[in-house]
Each structure stands twice: as C-alpha cells, then as structure tokens.
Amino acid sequence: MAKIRDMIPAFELLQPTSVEAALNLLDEHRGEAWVLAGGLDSFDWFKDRVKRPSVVVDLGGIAEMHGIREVTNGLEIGAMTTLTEVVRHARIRSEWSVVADAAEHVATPQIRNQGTLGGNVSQDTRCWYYRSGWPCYRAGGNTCYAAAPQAMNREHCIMGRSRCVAVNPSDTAPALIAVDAKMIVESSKGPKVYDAEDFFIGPAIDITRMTVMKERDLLTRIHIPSTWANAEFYYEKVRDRGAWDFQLVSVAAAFQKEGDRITAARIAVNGVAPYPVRVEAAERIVVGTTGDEATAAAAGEAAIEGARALRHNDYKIAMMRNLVRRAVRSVA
C-alpha cells in the first residue's frame, strides 16, 4: 500500500508553448512523460508517490489551448479552459446549460478555479485500492480488490465491469456527451476527433485507461456543435455532500421537442460504470411522448437493464433508475 509522504518525487518539469512543442517532448520522452493539465488529480499520485514520472509536461503555457472560441457551427472549448470559465461562459449558460451545470458541480469553486474541462474528462478513476498502489489489474497485477467478496465497493460500478470494477469520475461527461461533443485528439501523426461517448472506454478494451488516449497522444479542445443548442436539458448530481465530493450517481439529458412531443434525446449516467453510460433504450422509449409518468418509469427501467450490484452498491441500481425517470420528467 502506498505511504503519504511530505514531498513528491523529483521530476525534470518541461513548459512547451504550443501543442506541437508538447507533442514533439512526448514523443521524445516516450514512456517516461506525464502531462499535467490543472495538476488536480496529477498532485494526488504524486504526492502519495504511486506515480513517479522522470518528465512532467506542464501544458498551462499552451495559449492555443486555452479560452472559449465561436466557431461555425458551435463552440470550440480549449482543453486547458477552467471549470470556472465554463461555468461563467453566457453563451453555454444560455444555449447548453447542461454542460455549465455540470461543471459547476464539481468538487469546489477553488477547484474549479484551477481545474480545467481537459483534465476533468481525462482524470483517472478514484478507487482508493488502485489509487493507494495496490497490485489490481488496472495497476498491472492479476487481480481487483474492489469485487473480492469482503471489499468495500460502495462507490464502484453497477455494469460494465471487466475484471475491473473502477467507475469513471468525471462530472463533465455525461453533458458532453448529452450534447454530442466532439473531442479533438492531436499526436505526432495529426489529429482525431471523437464522439464524446466514444472517447471514454471500458476495461474489456485496455484495463490501463480510461480514454481513448495513449501515452502519446493530447485532448487540445472540445467541440460542443449547434445541433443541440437551446434544447431542453437536465442535470443531477447524487453525492454525499453537497460539494467536494465526486459523484455517487449523476445524470445529464438533452431533449427536443416539436409542440408537447420529445422528437429526440439524449440521456448519460456516470458512476456507474467505468465509463459514462449512454442509456439509448431509454432514450428509444421516450421518443415520440410527452415525458408523462409512466413514460418516465418506462425509460428508468430500461436504464437499468442488466445492471448487477456488488455487495455494497444496491442503491446505485434504485439511484440510477430514478436520476433517468426525474430527467424524463423534467420535460412534461
């Protein structure tokens, strides 16, 4: 198990000023470079020594990647962008108010002061036997802690599990993929852009991560496209306290409507798996309703389809089952 120490572990620390400065020193320190965003979740591994880069890449003086542009068709968020600036953003409090809920809900405003949107959807998971240098799968060994029979797992996940039991911690997640973000993702041989919902990955495709990136590889901005401006949106957050603390459940929806009627929708779930759910048989369900009551215990029923609990996450099946029914509530 990892100590807690009074100081992190020396590292040669590398400031680019642009994305392809960061990336060439990625490429050159291949396998021994750390990116650090905010430093949120960077400083926690370090400061407990679980992780001990030899090269920090800091990306703080990448002005490219900073700030919220207006672009055809949409907006384009640099990765480096605070929480707060989102939060603050008029034009995404007014147009995509989900995505400025979601933000405003993690952890604290002095953490949302520091921490960016690019690090709050790249963060690893926070599960306290991976996090304190346990042997797990996801650390590289050949077992989870977290599923043996007397773990505590109240917090881990209700599906999607594959040999591990993680869930993602992002809070700014589900909104982006609620509102069919695009994340655009540089390396050395040019960039790709992913579908929110795509960029986010699960043990059964590489038990290491948590993203579609590689060692290699930079989220320098985030599309979030006009398509779903103005619609109707939703927003919950279940957690222990009421601030600092990650997410026990939370669901982001966007809906359409043409009269009383859904004509389209969107609907995410984090915490509940080790990436963030997008619960099309939900959304199928209320297409073409009002979001009436038995349309909305209709589509929280579907939510949950498959979900198994380990032994001390139960509630997280009724949790999840009732954020989707209050999102398709919210509409009527």
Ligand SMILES: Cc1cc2nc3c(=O)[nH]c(=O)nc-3n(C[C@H](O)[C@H](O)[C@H](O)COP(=O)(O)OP(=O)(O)OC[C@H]3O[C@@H](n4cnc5c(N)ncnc54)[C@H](O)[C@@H]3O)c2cc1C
Second form
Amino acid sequence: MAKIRDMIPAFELLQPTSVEAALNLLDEHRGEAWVLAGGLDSFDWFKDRVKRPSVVVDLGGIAEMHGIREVTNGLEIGAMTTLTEVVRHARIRSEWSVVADAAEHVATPQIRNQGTLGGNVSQDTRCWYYRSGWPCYRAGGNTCYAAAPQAMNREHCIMGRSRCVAVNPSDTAPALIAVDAKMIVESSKGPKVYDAEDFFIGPAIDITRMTVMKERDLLTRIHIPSTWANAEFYYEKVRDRGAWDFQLVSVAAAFQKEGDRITAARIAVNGVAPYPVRVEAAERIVVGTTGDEATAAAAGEAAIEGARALRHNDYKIAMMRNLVRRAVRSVA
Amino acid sequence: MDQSEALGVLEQKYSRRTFIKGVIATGATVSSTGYLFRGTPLLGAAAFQTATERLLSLNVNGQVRRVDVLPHETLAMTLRYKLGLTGTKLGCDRAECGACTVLVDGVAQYGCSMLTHQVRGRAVTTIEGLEDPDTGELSTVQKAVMDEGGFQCAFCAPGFIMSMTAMLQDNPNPTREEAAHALSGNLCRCADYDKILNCAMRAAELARSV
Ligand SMILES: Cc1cc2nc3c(=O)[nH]c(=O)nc-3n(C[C@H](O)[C@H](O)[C@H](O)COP(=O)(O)OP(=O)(O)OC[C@H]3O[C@@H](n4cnc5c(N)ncnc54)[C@H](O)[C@@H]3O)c2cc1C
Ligand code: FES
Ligand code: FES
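Having gone through the form predicted alone, I am curious about the other one (the form predicted in complex with the ligand); can you provide its structure?
Up next: the whole complex, starting with the chain shown before.
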C-alpha cells in the first residue's frame, strides 16, 4: 500500500492526568478509544488509515505511570517510562542488565527517547500484510496472506502458529520473561498481575490481540523482582541493519549458579512465534551442568523441537538453535 | 462539510476574538500547504467536539508562540506549516529516517511521530534555534559542519545536526563508534556517513576547546 503523506485523520484527543481518570475514559469510550503512549506503534496505523479510532487517550500526562521506583522486592517501572530511561538506569544496568541491553536494541535513539516500555510490550505485530490493511484472520477476515504459497514470509514464525503466522516484535519482551517480571494490568474492575510469559498470548487464545489486555485495560507498571538480580545474563538480537530493524530472532537468558554449576535458568526467544517463547525444555537441560559445549548443543536442539518453517524462513530454525546454544555457552 | 459550517462549530467553542486570531494564523499557511492539508486547514476539526484546547502556547526556540493546533497534528506539521520553521524536514513521516529530528527538553525525537499536543509545556528546539539569538553566531555543531563540509545534498543535515547537539550534551567525549551509535537514528541518502562522523568528532573537539 502506498504511504499517505498528509494529516492523520481526525480524532478526539483526551489527556487524563491520573490512572483512574484514564480508566474512566476507556470505559466511557468503550469500543472507540485507542490508548496512546509514545505513539511509535500507533501513528503508523493512523497514518495508513488502517486503524481509525475516533477517540485517543494519551497517557503522557499521568505522572504516576512514569519513572522507576525501588520497592522492597526489586524495582517497579512505570509503563510510561521511556526505553532510554530504562537503558540508563543504574540499577537496571547493574542488576538486570539483560533488560537494559534489550531496550538498547530497540530501533534508534530517537525512538527509544520517546517509545515507552509499556508500549514496547503492548505493540502489535509487524506482519506487513496485516499492517497494510489486508483483511487477514487477525484483522477479522478469513485467510492468512503470509502463509499463502507465494507469500513473502521471511520474517514470520516457525512455531506457535494458529491460522496467523505473525511474530511478536518486542525486543524487551524476552528480557522481561528472563527476569521473571510481573505485569500489572489495571481496569475499572481492579488490578491483575501476570507473569511476563503469560502476558503475551498467541492466536490460539485470541487472534486479534498480542497480550492478555482487552480494550479497557491499562498496563500501569512492570515489577522486576529481586529473584533474578545479578544473575548471569545473555542477550542477542539478530537483525538486518544495526539500527531500526526488528529482530529476526532474539534471545534473552538468565542463569543462576553455584560455583560453576547452573542451578536455575530462564531462556526466552522472540521473533519465532506470535508470542515470545520461553524454552523450558532447554532450561531443564542446562540446570546442573556447567553450560559446556555438549549441553549448549543439546539445549539448542531442544529449543527448536517442533519448529516448522514457512517457505522463506527456514533460516530461523538454525538461528534459534544457535542463539540458544550461544546463550548457554556464554555461562561456561 | 463546507467551511462556513466548520466555522460555526468552532465559533461556539471559542470566544470570537481568539477564534478569529486562530483562523488568521492557520489561514496564512493554507497556500503553502494545500497539498498536505488537502483543502481547508480546518478539515477534520469540526468532525468532533474535542475536549482539547486547540490554541496552544508553544515554547519553540526560546520563544512562546501562540498557535492553533489540531488534536491529530504532528509536531513537524506545526513547525513547518504553521510556524514557518521549515528547517525541520519531512523525509518519511514514519519514524524511519530522522530528517525531522528536533529536541524536546533537550532530547532528540522525531517531529513527524509525535503530536504537537504531546509537547505542551515543554521546550522545543529546531535547527533554527541553534544559533545565538542575539549575535547570530552558529552553534559548535554548526561550526563543525561548516569546517568539515560533511554533507552532499544536505537534506538530512538539520536532523543530523540536532542529533549531534543532543549527543554532545549526553557524551561530550564520544569515540567515533559511540558517535555512530548516537547518530544511528538518522539516515543520509547520499550515504555520506564518514564525513558526517568527521563533523561529529570535530564538534566534540570544538566543544572541548571552548
Ligand atoms: C521505524 C520503527 C522501528 C521500530 N523498531 C523496533 C525494534 O527494533 N524493536 C522493538 O521492540 N520495537 C520497535 N519499534 C516499535 C515500537 O514503536 C517501539 O518499540 C515503542 O517502544 C512502542 O512504544 P510507544 O510508547 O511508542 O507505543 P504506542 O504506539 O504508544 O503504543 C503501542 C501499542 O500499545 C498500546 N499501549 C501502549 N501503552 C499501553 C499501556 N500502558 N497499557 C495498555 N496499552 C498500551 C497502544 O494502545 C498501542 O496499541 C519500532 C517502531 C518504528 C516506528
Ligand atoms: S520524517 Fe520523521 S523520521 Fe523520517
Ligand atoms: S547529504 Fe544528502 S541525504 Fe544526507
């Protein structure tokens, strides 16, 4: 679809200054409201006329959703905290470096200066058929253009498909799973807490959403528990260019050790499924070992169990295997 | 909806005096931007009764400018087509090139990808605001660019210069690699990156020597 270079279509802009007011507005404008954080995922949709909300609720003025606070058991990051603030935060850099590392790999400095952590984990998929407004399953239609025989699907999934073969694009998502982050989602009915790995959902659960959040929900903050502070971390993102590009495959991993033995591990991979994948089979293999070459190889093989390529993305299977292998090998 | 109808709706919302000022301000921009606004600058304005106060006092380059801003208007649009600050370029309008880079409270952001209403109460700096307002003396980064001549067509230059300005605030002693990382949100279609990095390093050198 040709890019349109003119005004974004009109909407009503509402700028609440508290979570409570925002939730009220979302209730009041149910079915027509769009939540706006930094806007870097949202504006493309609006400019391309693929999504045309009549009401936009801008969270920018809600001070309580902004900033990083120390809490007894770790850190709490407001959903409106920018990625740059996450990257620069001294405690995140030293104790949960995988989160800072992942945030640093998002897009470009300008996007990190404005894009929020909440928006990064809540962003929609980048499947270009869907983003271009094709009436696919995810958009309420009855086909997947990316899985058609002639489709261009180099960036699509190798596992977790269910009608839709799109992938989750978030760089911070696997890192948050690796540190066992908790996502605090609020609605007018009250708050709910989700483990990061359960926050992201696949099309088998609901093909129109990427996360557990429904339209009147807000992610208000993300809790990083102390449990995995100062673990040994590994992060790697493979992308076409050194800036701007979304991951082809990325891996985030955390290892706890006693002496040179791994006592616990969390490994998550993104870019391979419609949701970030926690590879528990690989985690089980590495626990009790030193992360030696044979273990790393076995973990890599376990990670790709059941993977199935589309026409143009079989490279992703090898890439996922190798990234998991490297993550484990980094410990030894 | 025709123009007179649109005016009627707006008139109910604002006192006649402020309303007329607003129309005059936007009216002056119509001719230059017909292709962008596709007709009336009020397009869309009357489609909703918006709660947003449209007349903003924007702090741009140290001056407070009163301007009538649509809720769905981007900062790059306001700067270029309402305030006449055309140094801020629009390359992609999709956060994919960096030509529109401006500073918001000193932080580099893409003017094409934020709403003007999101920067209310914050200080915006564009390429026009880098020189000394009293003497017209160029900023350190601008001088470095003059010294090194680091651009070809220079369409990307304002964006790069804004990013270099932000970079030097954060890191006055960048290595070449750090400078490349700091400038990685700007594209140069003439691919003059090596000389652009020379400018960045020269700017850091000049900044150290003052
Ligand atoms: C050119 C370009 C390149 C990019 N590259 C990358 C990349 O390499 N890696 C990457 O991870 N991302 C990338 N992004 C995607 C993304 O825009 C940014 O990562 C950013 O973090 C999104 O945050 P935002 O605050 O700007 O989101 P917004 O656009 O404001 O929000 C994104 C979505 O989340 C919803 N939302 C936001 N906050 C909340 C909340 N608190 N509660 C409920 N819902 C919410 C919004 O309704 C919207 O649907 C890129 C974007 C662009 C335009
Ligand atoms: S015009 Fe804003 S990034 Fe290209
Ligand atoms: S000098 Fe031409 S785009 Fe950079």
